[in-house]
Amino acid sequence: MNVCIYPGTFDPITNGHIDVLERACRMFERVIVAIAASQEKRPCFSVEERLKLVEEITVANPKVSVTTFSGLLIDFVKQQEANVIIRGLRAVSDFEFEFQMALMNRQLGPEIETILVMTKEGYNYTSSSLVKQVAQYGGDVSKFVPDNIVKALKAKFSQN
């Protein structure tokens, strides 16, 4: 079975992320969305909240499962018996970081391939960080994220 891992912090997941996920589903029999626990990025949502939000979005797609991981991505990929990592690119500026990560992962797991997928043109300026910043100041982010994320962001920032 062709299994693909789509890793990220998804804090929060955006329409750009979902675009990459939908395209991965067309290429692979099974796609595992792997939410990184990553505290280094100081996420807005806990890993449990991010898991729940992504599950709400993907529940109707039988090809997709959602889980969390910590530690080295390549170890998680091997544990899941996957053979591909898929990553999204918004712009050329993303390429250098993704290229370095792909080369390191190739050294750690030469049997694992990395595929870099360009997002649709309309999503190339959207990032989770920008979405959070706009939402924090009461801006409308409904063009950039699904409805459940809009609600979660409003709830999160109304507490502050």
Given for the second form:
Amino acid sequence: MNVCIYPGTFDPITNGHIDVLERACRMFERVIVAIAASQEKRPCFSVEERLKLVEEITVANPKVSVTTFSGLLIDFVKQQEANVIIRGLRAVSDFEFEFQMALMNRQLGPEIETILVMTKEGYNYTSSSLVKQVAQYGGDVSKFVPDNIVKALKAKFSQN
Ligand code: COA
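Given the form predicted alone, corresponding form predicted in complex with ligand COA:
Up next: the whole complex, starting with the chain shown before.
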């Protein structure tokens, strides 16, 4: 069975990420959303919060499972016995970083392939950081993230 891993920090997941996930589901029998702890990025949501939020969004899709990981992505992919990593490209500017990661991952695990898919037009400028910034200052982010994320952002920023 072709198992695909969709890794990211997902702090928080956006409609752009969901678009990539839907594309992955059309190509693979099973897709594992792998939420990286990414402590170095000082995430706004804890890894447990990010897990819960992504689970709420994907619960109705039997092809998708969600989990967290720390350490090297390639080790996690091997441990899951997956053979593909999928990542989204929003613009040419994403390519350089994705290309470097894909080639490094290929050095570490030559049997694992990275697939880069282009996100739907309209999501090119969506990013987790921008969404957080807009939400922090009370802006409407409902066009960019699902409802549960809108609520979670409101709750997070009303605490601070
Ligand atoms: N739609 C919308 N936004 C997208 C997107 C899409 N399709 N694809 C990427 N983004 C944005 C995110 O919103 C996020 O924005 P931000 O920087 O403003 O927060 C940014 O691009 C990237 O976030 P994300 O997609 O969540 O992934 P990431 O780049 O943080 O994930 C890992 C990187 C986790 C896959 C990588 O660091 C990793 O593998 N870490 C494990 C350690 C390791 O193995 N390192 C060696 C790698 S070779």
